[in-house]
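As a starting point, one isolated chain is supplied in structure tokens, in the form predicted alone.
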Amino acid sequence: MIGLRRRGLLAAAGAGALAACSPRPPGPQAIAGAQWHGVSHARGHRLREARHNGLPPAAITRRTDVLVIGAGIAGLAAARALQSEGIADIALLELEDTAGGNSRGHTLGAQRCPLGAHYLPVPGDAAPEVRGWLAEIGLMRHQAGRWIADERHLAHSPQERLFIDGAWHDGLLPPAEPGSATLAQYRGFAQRVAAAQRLGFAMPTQRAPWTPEHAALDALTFDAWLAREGLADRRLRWYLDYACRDDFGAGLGEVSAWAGLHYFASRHGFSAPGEGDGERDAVFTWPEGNAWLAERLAAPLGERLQPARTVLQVSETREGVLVRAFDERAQRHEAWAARAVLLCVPLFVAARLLDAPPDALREVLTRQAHAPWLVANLQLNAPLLDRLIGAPPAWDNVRYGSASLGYVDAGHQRLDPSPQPTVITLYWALPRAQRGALLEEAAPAWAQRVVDELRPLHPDLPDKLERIVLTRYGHAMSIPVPGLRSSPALAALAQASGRVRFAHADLSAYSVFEEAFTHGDGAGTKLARWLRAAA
């Protein structure tokens, strides 16, 4: 959910020209046409050439207070924590040309859209510095002794339908009859997860308490929990295991029990079909996704925020600590020196800067995982005809059985429901094995694969599409594999203290906005007082 995570093309304005003055693409031209954007993998890789061959003299040196490296939500939130406490002499270093990490956004057809996660989770009480963060920029407000979130930025309905059985149904979970036997299992695995809530879930998960039975639940695959539960129905299976992938980008013989209980315990429970209240979690997005919170986040940073900066190396010495970085724009070696850094970047990206990386951070990367995925979004010069019967357009709309996460319609949040030209985006958690499938081949050929994996709700799509744009993940999120939320090195980094610091979702073994910012704002915070009591 990321945890997408989910990070050029002509500017609308000239997109729109374009499209003005040429015929329409039929579908194989626009699969051909397909390009790849958001995430620059040659200047990640320009730190492993770093390593090899050296680093030259630096052409420039620059001076900074506080250096926040990796300009994802963990870093925009560490960056406006170490303001907020007044440290106002900071800098932000960011591999791509805009902020936000998997939560950044793009424009196609003059219709904005999401390169990576897409939606937010009303935070509870667990996540204050959320929901603090969001009633400053009119989200939410206190009301009454409740927090009231702004309609207009909850997902319209229909929120979501799922096609099975050859007709479109309401929600996500496959329907069940009267008396079957699956719903005999979807009610033995709501009464599991109500006594998992027992124990204790919340997100952030730092906010929940970590006993031996969370631990003993962190030991074992989910896939091994449910079969030693008894829990083996076919449909209720795909379900945890589309949310899984949804959220950690693997299934369920990937991730820990923890894990799997975690993303409902956590959050509004479980509920066989016409049971509970049936309440579905309220979520805000927008047409660009989280990019629009980014957004929100970094534009108070002003030119703190530094861009296109290749990190290649960080070195603590007796006054302080020296970074070394490649300008993309200015094409030349700088240096900065700080009092201190915050790591905002994945565990094992912050592994490879550090000159001595500390034992608790080697010790993480023998446990930790990634997950790479796909985004596709997809521009469409008609709307599409939904010939197929049973529950109406969603903003998410999956197929039973697909090996993607289904798509989401941008257009969806326009105040006008006529049926219009529109971009839907396409989530693809993939296996890693393919990681080096969607690093090497090239873009038409993943851009089929694409059409392939939609033709069959919307026969129509090919020659409805203008533009093709994906963006590739080869790291998008960590997976909370068995035994990796129970490691006291993870622990162990998360209370780092020093000049050198970390902050990021890899921290809480998974990736979602809520945990990047916060401990983002928690290591800014720490890290302002330690330097206001050293000084």
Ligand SMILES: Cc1cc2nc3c(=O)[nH]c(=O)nc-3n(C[C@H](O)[C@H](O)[C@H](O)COP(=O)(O)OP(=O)(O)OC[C@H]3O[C@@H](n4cnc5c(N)ncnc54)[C@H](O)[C@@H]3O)c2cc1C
Second form
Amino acid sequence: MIGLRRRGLLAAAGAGALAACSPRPPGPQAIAGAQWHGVSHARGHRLREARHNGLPPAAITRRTDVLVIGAGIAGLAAARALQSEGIADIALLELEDTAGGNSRGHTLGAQRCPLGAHYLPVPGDAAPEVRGWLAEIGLMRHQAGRWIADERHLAHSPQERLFIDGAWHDGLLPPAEPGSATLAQYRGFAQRVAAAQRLGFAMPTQRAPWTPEHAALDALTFDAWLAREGLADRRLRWYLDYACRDDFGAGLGEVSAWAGLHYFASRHGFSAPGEGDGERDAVFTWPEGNAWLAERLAAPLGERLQPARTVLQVSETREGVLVRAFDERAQRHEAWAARAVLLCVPLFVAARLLDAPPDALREVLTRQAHAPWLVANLQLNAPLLDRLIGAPPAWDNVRYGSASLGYVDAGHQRLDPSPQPTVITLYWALPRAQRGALLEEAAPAWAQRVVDELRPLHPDLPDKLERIVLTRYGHAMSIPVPGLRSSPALAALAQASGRVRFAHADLSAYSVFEEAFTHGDGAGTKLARWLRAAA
Ligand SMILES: Cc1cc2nc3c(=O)[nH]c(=O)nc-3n(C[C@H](O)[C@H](O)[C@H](O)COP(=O)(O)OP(=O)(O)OC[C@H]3O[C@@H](n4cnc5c(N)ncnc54)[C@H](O)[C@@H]3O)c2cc1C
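Since we've got the form predicted alone here, give me the form predicted in complex with this ligand too.
What follows is the entire complex, opening with the chain shown before.
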């Protein structure tokens, strides 16, 4: 990785000078002027209206061989797979104005920043589809029997730091004194993760075995499992809770023990401080987060990608599938006739679209729970001052004990060390009970909470804050609650055959790039082969 530790110190030193020139503290105006961005709830609600009031006749009918619905990572990967398999006549309908779903980006000032997903761990042997595509776009290469990632796109060092006991520490694991009870518990957890790795865990999850031991872990919460194992240390529990909220949108009291262990066992494992090789998983990242990847998946699709098309209904007919959509730009209803459809939308949306949702889909919906998320992009006119004690500014910056997940700095990958305006992005997986407040309360109220979250770390934040843009996800992702991953209904949906099939990260019970991409790629490939065989 590229060592850029010096930059943080330079930024901190230069920032004071820049802030001194600022004529007014812009923070209060920025909070008052905060705006919602990113997800169009009005378009989503069109679906509910269509179900209540029925649909008017379509103004136009269009035909295509295969229709992909939803241009998130799964839909984009599915469209790519269909094309690679020789199905050229496809259309991809997407509700939003741009493709990417939870992996979209934005520009604030001149700085690109993420609206959702912001990193991808370097994929291993279990993810040949993801790795194959990354090789195709030049991010990875196979050399002398090894896969090598292009370092320019890996998170620069320092990657992450934790604010605890009044100082910044390198890495996110709270420090533990030699000989302390905390260190002993870290070691105990490391041993259990190593044992779990022998059971078999993989990313994507479909490459791991599923044994009665996995099912037993999926039957209880991570919290209950930790209690059973006698792992009660406060620092360890905070760290594990943080990891679960970060990846699954819910804490260790909600996710299954299978999910909690999968987080570590499918990756680099877990090491107590001073043990293991001390290496962290290398991750790809860009200022705009995984939008960088989504944009590269979308570009080759050209006009096959049809954004601003809200799909309202999907009906199987004798000859194929009839889809009703609303063209948000032309403000007209349209009909699409296709031989087959891939539903690459969250499963609860798929259930609303289908005339006759299959029993497996209904069954999964009774088990699923969804995490609401808030993402805040804060445009700063100068870098934040940093306490010069402890670890220097990192890409990912987290406060111990905080309700939010901390922030990433979109300027971190810059090679120019001079202090510059930047955008920081705060992530907040909210308790489910706060979904109503997230959807109903005004943006400035949430902007104030965001600033209050960050002020203990950076008292100078309000002086540098130019603008806040907020994105709210009411149902951001499926939480891997106990019983969901082992549900036969979920497996049945992933294996669905026929003219209407599913591809979405939801099919893995939780949401990350590797899961979404592999489901999309697999569903697109299988559907193309089925259509060829049927022709
Ligand atoms: C805040 C946040 C941060 C995240 N961070 C990371 C991260 O750092 N790394 C990571 O790997 N993952 C992260 N994730 C997980 C992320 O969800 C996955 O990486 C991935 O983007 C999921 O892709 P998908 O295609 O399965 O789903 P989605 O992104 O849900 O895609 C579904 C698509 O369907 C569209 N759609 C829905 N309804 C309709 C309709 N009626 N008509 C037409 N289109 C419709 C949606 O607009 C969307 O584009 C994050 C998620 C969130 C919410």
